[in-house]
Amino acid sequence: MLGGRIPWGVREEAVLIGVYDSGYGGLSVLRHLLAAFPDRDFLYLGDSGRAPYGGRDVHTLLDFGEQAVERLFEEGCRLVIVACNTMSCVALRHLQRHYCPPEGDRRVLGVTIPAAEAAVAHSAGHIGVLATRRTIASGTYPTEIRKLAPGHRVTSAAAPLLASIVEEGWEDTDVAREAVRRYLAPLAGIDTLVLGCTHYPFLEDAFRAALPTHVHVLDPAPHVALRLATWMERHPGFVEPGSGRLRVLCTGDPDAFVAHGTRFLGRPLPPVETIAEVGGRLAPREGHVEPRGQVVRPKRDRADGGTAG
């Protein structure tokens, strides 16, 4: 049932902020949120066991988004930040309409509008967007940018390998520099580059080396934190501070999440709790042991009582 327990003794009047991402990358957004709101309580959900999202079909993303947001609401969050660009571009409106009626006390916010606003503020008229295939296919960034600046030109390109390069820790390698150079080729002539994936800011040096010096390289993460501050000024019901606690959930291997996540967050993570999909929802799971070799599960009875074949 949605709207369940408030974890680890947080005062009921405190507003717990959920941050949802496909895996580790959203921790770079959380880093800025923690700096901007040091007295707030955060719950981070990284769907690392099902990442990456960039090549997923739309309906699978909607399912994943529903499961994650429901889990965060069950844990006591009233405000959820969708830090994943792919999910923000594809599923944000669905999640808002499904879970946030105007008369309700829950909200789901994304990262695309703060990024679009910042890009328009910096651009002289030609904005480039580099992101995952699904983010680019959604057309969300050009749509939001043109709402703000109808005369601006937007050129977009997918860069599916860059997230994996970052997760491997290969940012300062010839592989990374060559990949960045090739992905930037379709964006010739831009004056502002939106890094439309939370992994890409870790390649900022490679981007700057490959671009003309006048091109502004935009990491949306700090702008998300700034935009949230102004949003809270307009929504005082979400402003109650907590005690500065951070809790982390992931759907994959928690040890791997800690190892990778510390680099993205820029500081050690608290103990990471494991959740997994059970019956179409994300549920807590005790421990995480990956079986080796061939795996056989007990045969499940068919609902209609029939037999396979």
Given for the second form:
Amino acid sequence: MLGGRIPWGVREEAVLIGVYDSGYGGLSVLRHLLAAFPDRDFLYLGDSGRAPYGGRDVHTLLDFGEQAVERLFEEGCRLVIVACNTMSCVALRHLQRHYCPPEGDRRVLGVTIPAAEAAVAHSAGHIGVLATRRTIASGTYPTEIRKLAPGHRVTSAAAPLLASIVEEGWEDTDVAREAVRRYLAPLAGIDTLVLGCTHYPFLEDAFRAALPTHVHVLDPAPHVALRLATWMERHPGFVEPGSGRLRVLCTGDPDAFVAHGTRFLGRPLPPVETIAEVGGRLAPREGHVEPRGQVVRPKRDRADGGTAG
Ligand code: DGL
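Would you mind generating the form predicted in complex with D-glutamic acid now that we have the form predicted on its own?
To see the whole picture, the full complex is given below, headed by that same chain.
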């Protein structure tokens, strides 16, 4: 059973909101959520030790998504926002079916539908989407856009280098401008560009410079916050405020997380706590001690003859 203990002083009655991303990028979404909901308590989980997600296979993403959402619910969240485009595009339905039965009191929401709605609202008929390889391969953005506007054209392209360029802090370089120019080439004729990856808003200047001035460059993050506000109006069971606390968990190196994260969040992070990975899964909340030195374990029984995994 998923727990619900809240150990860091948030009010028991408050609805703790989890925000989940592959790493630092989702902090650019959290930034808008914090501004829109200053009296809410947030718990951010960045899976930076296993990022990037954008080139991962679907089943690995489903596994990672399950582990992260389970952890956020165990930590006491009742609402989880999947801030990562890749995870939202591939696994949102799966996570909702698994963890949010209609009669239950937990919900998982994503970023794709708010982005699609905002794109349709801005577009005269031709929307471009740039995102990670997995997001583009999923086809989720065109599907959601066409549900809302069946006559709209959607042109999408993967831009796998862009997230790394932002993580390096190279937004204002010729490398960034040239990469943006090349990735935009197949999107000629669009009137709206969806920045379909948490990192791309940091390249907004490069996108604006490379696109005709009439093209609307759309950062989904503020629309995610706006849509959450209207969602809460329709879901009064999730509105109980907290006291504006923020706790941050990451996998991987917490120092690197703080160094990068501050830029993405736009303000200093609270002390970042680490979750270890054990055998491909997030370590349990309590009792995990990482072994030191050489580790020898019994040979695994490989019924498949050693070809799998
Ligand atoms: N958060 C991811 C996304 O929006 C960033 C890129 C990645 O992890 O590959 O798709």
